[in-house]
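Next up: just one chain, as structure tokens, the form predicted alone.
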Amino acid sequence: MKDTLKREYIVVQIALMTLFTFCKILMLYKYTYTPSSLVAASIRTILILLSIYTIINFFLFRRVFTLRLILPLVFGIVVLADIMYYKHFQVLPSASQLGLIDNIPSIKSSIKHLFDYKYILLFLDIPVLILHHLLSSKQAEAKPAKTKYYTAAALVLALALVLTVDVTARDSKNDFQIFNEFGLVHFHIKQFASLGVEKKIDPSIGESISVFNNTSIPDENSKYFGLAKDKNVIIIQIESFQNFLINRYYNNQELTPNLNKLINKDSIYFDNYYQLTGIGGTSDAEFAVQNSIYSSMEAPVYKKYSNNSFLSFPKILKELGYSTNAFHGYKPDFWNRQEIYPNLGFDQFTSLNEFDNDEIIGWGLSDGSFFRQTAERLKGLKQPFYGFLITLTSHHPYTMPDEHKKIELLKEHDGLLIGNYLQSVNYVDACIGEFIELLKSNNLYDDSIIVLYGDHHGINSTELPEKKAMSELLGYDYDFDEMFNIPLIIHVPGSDIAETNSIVGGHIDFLPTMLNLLGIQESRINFFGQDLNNAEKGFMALQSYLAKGSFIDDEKFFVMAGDGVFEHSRAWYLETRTPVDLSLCRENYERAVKAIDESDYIMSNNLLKKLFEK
């Protein structure tokens, strides 16, 4: 009788663990997307779970119940991380991103915002398993008989495990195929199996790359060529700043009066400019801007390629006699900035450690204090100089002290993320206005070109109730095109230009656009971007938050399906927001994939090093 109870106890434990873990995975599918082969993926998932839990319960930790709880707990944590990551980034995390775990303390406020208390259900199996153990374990203390039967069952399930993992598929199938055919468990097994293994890049990609002999060098006939020649260059990368804020009135209040004023005189404003970030978020925006190369979805570029050779914006300016300086009111080691900035060509990096920390808001130094102290430091620099400024206060989740809240929110937005966001960006705009006045009083304004752009979006188009609130604010559905749309403002004092350029572009186009304005004819490298003031058509490949192959051009926005099947994708016209026939997107889809692959090939093989060796 005791032997029977022992067998029943173990069998019930295995069944409970398998059932609960499978339910966790089904819960994940509700937030992400369901595998296209759901039945096959479910059968394979159940088999692999049965295999794992049978081995654990019968062999590895049969005598120690607490150790048998570890794996169900780990599965719960993994699914929770998957759900929260997907909610924010619209892709599942890869095992390679474990290297970013040291960033968690810095983003704990954002994690708290993404957390939903119903996620506690992911750990419901733990008390159920404990309760079952307490009720059954006393009767189940006898040594189990007929071990050979259990051994045979475990071997059968282990065989099922091997068959479902399909080891050969690790190289022959991509992540989308693994997820769609095998499900979440196999997806993560593949991810962990590939840890430490260098990603294979098709060498034939290199045959189509033209890294050298640039054929699109600006000249005196180019529009705005040399408009800002020999001027100081001041770049302001604004944290989480979206384009819908420009010229926007909210509850009869102007959200960005200083930027609006800047646009109206001596400025070129690009209103169809889009973010280009990778796993590294803000740092990847910096990278694309400084180098006109696509960032990576494998790991933050600043960490993965910190030892690469670059022909970056600060290096080009440095060759022309500019002093090059970066300023940021946060820790110098975050995103590995202190290591890669010298390699990018920056002479000096002023971080939180060097500033007077007289006012801390959110992540670090307040933008008000940051701009005041940076203006003073710029005044002491040898001219011409390059000053690259990265703001911080408007970082998710946009918490602001009451004394800096100037916007009277609508009742329905008070307490929502969008309400906090509007308060923070209005504050940043005021700080920028003060900074412009400091440049004038320090006699730097007239001799400088001042460029401002957003690094990435602030409000996610996939999160409720933010999506609903944004759709109501805009008057139409808030989708990826609005979410990714950031402003680019190029302000050249004394130029008498007041132009809005609606060509589609993004971070990748920043460097060639700036070189033309500064009258710099760079012929050593073909950039992935183009000079937006002289380009005929706009185009940009997208990769963060979307599957590779997504793109935006002057007419349409294409979102490659998350399951990797082209026919499951969606696209719409930017002007009418009506659907686009997917057959019209095939050519630019392939162009986008090619651009990302070529960029990965250049970075992985450090091809720019050959340029300097020449």
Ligand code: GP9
The other form holds:
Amino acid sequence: MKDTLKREYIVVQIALMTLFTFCKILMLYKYTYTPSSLVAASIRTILILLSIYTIINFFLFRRVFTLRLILPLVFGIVVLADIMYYKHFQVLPSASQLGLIDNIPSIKSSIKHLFDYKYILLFLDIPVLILHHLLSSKQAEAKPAKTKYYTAAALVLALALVLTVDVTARDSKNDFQIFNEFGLVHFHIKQFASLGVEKKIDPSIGESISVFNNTSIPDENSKYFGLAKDKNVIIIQIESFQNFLINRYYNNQELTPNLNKLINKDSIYFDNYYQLTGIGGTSDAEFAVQNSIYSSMEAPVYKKYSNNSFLSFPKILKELGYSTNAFHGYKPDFWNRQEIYPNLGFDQFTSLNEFDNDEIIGWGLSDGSFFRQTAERLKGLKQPFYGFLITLTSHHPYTMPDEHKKIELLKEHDGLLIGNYLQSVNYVDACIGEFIELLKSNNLYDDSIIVLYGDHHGINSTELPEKKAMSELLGYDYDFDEMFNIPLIIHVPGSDIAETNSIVGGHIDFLPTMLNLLGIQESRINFFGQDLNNAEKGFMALQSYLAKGSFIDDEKFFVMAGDGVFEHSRAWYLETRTPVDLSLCRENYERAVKAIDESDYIMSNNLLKKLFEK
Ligand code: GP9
Ligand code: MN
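What I would like now is the form predicted together with the named molecule, since the data block earlier showed the form predicted alone; can you produce it?
So here's everything in the complex, that chain up top.
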């Protein structure tokens, strides 16, 4: 197109871009949530869009049409990413998630699952703009310079105004408030503006640490103290493994016969155990388990705090003469494992690079091959050893070759995520069964404590088709309490225990629980969690998928409202699933906020070092 353009043509282009982008944002509100001050947010959004598009069309890229298309396209992509992220995580992504962009190739198939063809509407503006561009007169017509400068001045002023309001708002308003009062564009601008700026953590938190004060030093009087003293420690973290699977028959088939068998003899089974992750999924579960500290919602803790000092479970065991070994059949640098493992005290990390890649399913090495090869490697280790095994095949979206599918699915589940999920968890159960047999034949079984738990849920209760299918399968409404519930099975061969413990707990409680069982009296560190075999009351602050302040205790599940207003929250009794009066939740809500704040404070100031070096 010629250098100069008709003013009318540009005005229509600006109007179209503003209108379409605004519609994209309305579409996002429909799929996520609507700002509580919708009118104010909409006016501000239209204003800022008009300003941006005018500057781009009139001045910056006045001569090159294709460059002017970039921004509407980028808005389409951002809104698409927002909608899909929300669909999975129930929160809008923050700019810091850009740091996770290198994970995208690994989650390709999960992204495909979240995509819906309706989302193509987000890019409808591009053909319309092109069409309008082609149909418009290409006759050059210069715009009088004077008007041009007046328009420029007015727009820069408008932009400055809108941005200033936002800048003043930045320090006093949190993300929820920016979204509610200013809308999506400001929400993202604010996040980009604070990218790389370390989040300020209130220093006064350090003056009143009260949740992080459990120094659990068990003794002979503690229940199960030293039950597994000096034994090899084998921990199996099972990918996406939920508790509803345990002892469940589906279409007349037992879904997890091997785990059920383990539970029945020589085991303590915790059936009210809950996941605790941040935005680092699997790796956050690993972190909470090894440290009894909350992970972060800012960035995966394995990346953010990889250089902090820890007195983690492997480090403690290593000091006691254990060899410490992690095993995972995927790329070693994923979630930054390769870098943080030595810092946590692992001597050796066997990843996809060292395993024989004889069977690849989904992301990496199949669980079958993983367990066979790991059993072989354990056999060669100096004892006592700590083996930390992280499985992989039952990862979203749970697709597997037919030869491993042993469950006859109900017609309505065939080809659906839930059907694939049931197949994959049944497969990992079979692999665990084989692994136990290998431990027996390698003479390791009797001298080991074998602990199994899920890292996090597999089926999201906020995705509608899955929620419906799960509710039908369970016979009650599938909600966060069931979604977050993972099993913890502590198997001590020869212990003659067959106990189900229903105290509420989660990953945060793992370390103190293990130290008691191993008879380790560790006085140098504190925990956020507690020894579940000796605790009287269960409690865990929840963070990912839910707003800060959400918690679970022995009676209830509390979901803090997404708009930050306590009165808009919801809570229900675990037993009856009936609503809880919110006033009964205030105290534990405050405790949950405090737990997360203290954890952030401790991690961001690298305070553990001071604790265990004092
Ligand atoms: C990859 C695996 C998956 O190594 O741990 O992580 P996730 O996507 O479940 O967080
Ligand atoms: Mn995982």
